[in-house]
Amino acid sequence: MRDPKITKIFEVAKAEERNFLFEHEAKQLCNLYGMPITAIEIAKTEEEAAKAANKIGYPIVLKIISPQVLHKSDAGGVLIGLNDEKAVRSGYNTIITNIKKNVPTATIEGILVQEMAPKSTEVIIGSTNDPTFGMTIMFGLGGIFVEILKDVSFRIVPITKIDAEEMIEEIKAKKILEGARGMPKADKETIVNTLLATSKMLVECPEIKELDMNPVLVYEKGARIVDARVIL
């Protein structure tokens, strides 16, 4: 039986007639399954944004929370690399101004204040509901690589630890994860555990139609899910 907190996330989206989760809801869902997410707080005022940033630590990323703004960057709803409280306060107001100008009909639910994770190797973990095979899980290099190389592996859920390990081995660019050309060696154990947790989430949450965690920054020890998108 799944955690009631998980059910609550979906109930809120359903009550608001949304066919998607806000990013912070998607990350909360991942966190409830033990996945490594960036630290996040929700701010509804400039003062709350400043307090959240000071709590999380700098640098900070700010992102708009609005059901009408799914492509946040295009609407001027994202600011990255904010290094102090003054920049966060100014950034909060800049995003609000941008959204009111670029998407005047948008309902602003708040601003997501997020830890800016250090750069590292980017991977993607996702899923789609295949009409023939059912829910599948995908793994590959993330960021721009997933679009350019299309170097990914798939399995039908649920998966085992062996499946997860094989998914990592199957991608052509696996040497990057092993530290090729000066890249940091990726923590494969964390990748395997995240794949297994994702599989469990997909099995226990039939509400999920599509999942996209990209990028997931993988370090020599640990990882951080930087962006997460869930379609219901």
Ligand code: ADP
Contents of the next structure:
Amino acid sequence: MRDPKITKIFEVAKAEERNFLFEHEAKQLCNLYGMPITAIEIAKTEEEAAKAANKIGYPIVLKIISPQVLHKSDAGGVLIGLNDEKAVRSGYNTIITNIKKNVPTATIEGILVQEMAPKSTEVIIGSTNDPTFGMTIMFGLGGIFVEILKDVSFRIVPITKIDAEEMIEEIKAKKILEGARGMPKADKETIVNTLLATSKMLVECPEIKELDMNPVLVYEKGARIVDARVIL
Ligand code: ADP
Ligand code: MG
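I would like to compare: after the form predicted alone, may I see the structure of the form predicted in complex with the named molecule?
First the chain shown before, then all remaining chains and molecules of the complex.
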């Protein structure tokens, strides 16, 4: 039986008649499956944002929480690299001003204050419900590798550890994960565990129609899911 905390996340979305999870809900869900997420706190006032940032530590990333804003940076709803409390306080107000201007109909539920993950190799993990095969899991390197080169691997869930290892081996640019061209060597064990946890989550949560963890930053040790989107 899945953790009641997981069911609760979906119930809240349903009660609010949302067909998607907010980033913080998607990250909480991933975290309940043991996946590595950024530290997150919700702030409803500038004061709360400052407090949350001081608790998490700098640099800080701020993001809009609004049911009308799914693509947050397009709407001016993401600020990264805020280095002190003053920058967080003014950033809080900048995001609200941007959203009011760019998406006048948006209801603002708060600002998500989060740890800024250091730069590293970016990978993506996603899932869609294929009409023929059912839930699939996808893995690839972020940025141009997925968008232009479509260098990704797929499996049908559930996957085994061997499947997860093969998914990493199958992508053409896998040498990047091995430390080619001055990139950090990526922690493959963490990628494998994250793929396995994603598969488990997809099997246990039929509410999920689509999943997009993009990007996931992978380090020599560990990883951080920086953005996560779930469609219900
Ligand atoms: P969008 O809804 O526009 O996809 P994201 O949450 O993906 O918004 O943020 C946009 C970009 O900002 C990300 O692709 C990433 O490069 C950067 N970013 C976002 N959150 C973080 C974070 N916590 N640490 C480091 N970089 C981040
Ligand atoms: Mg994103």
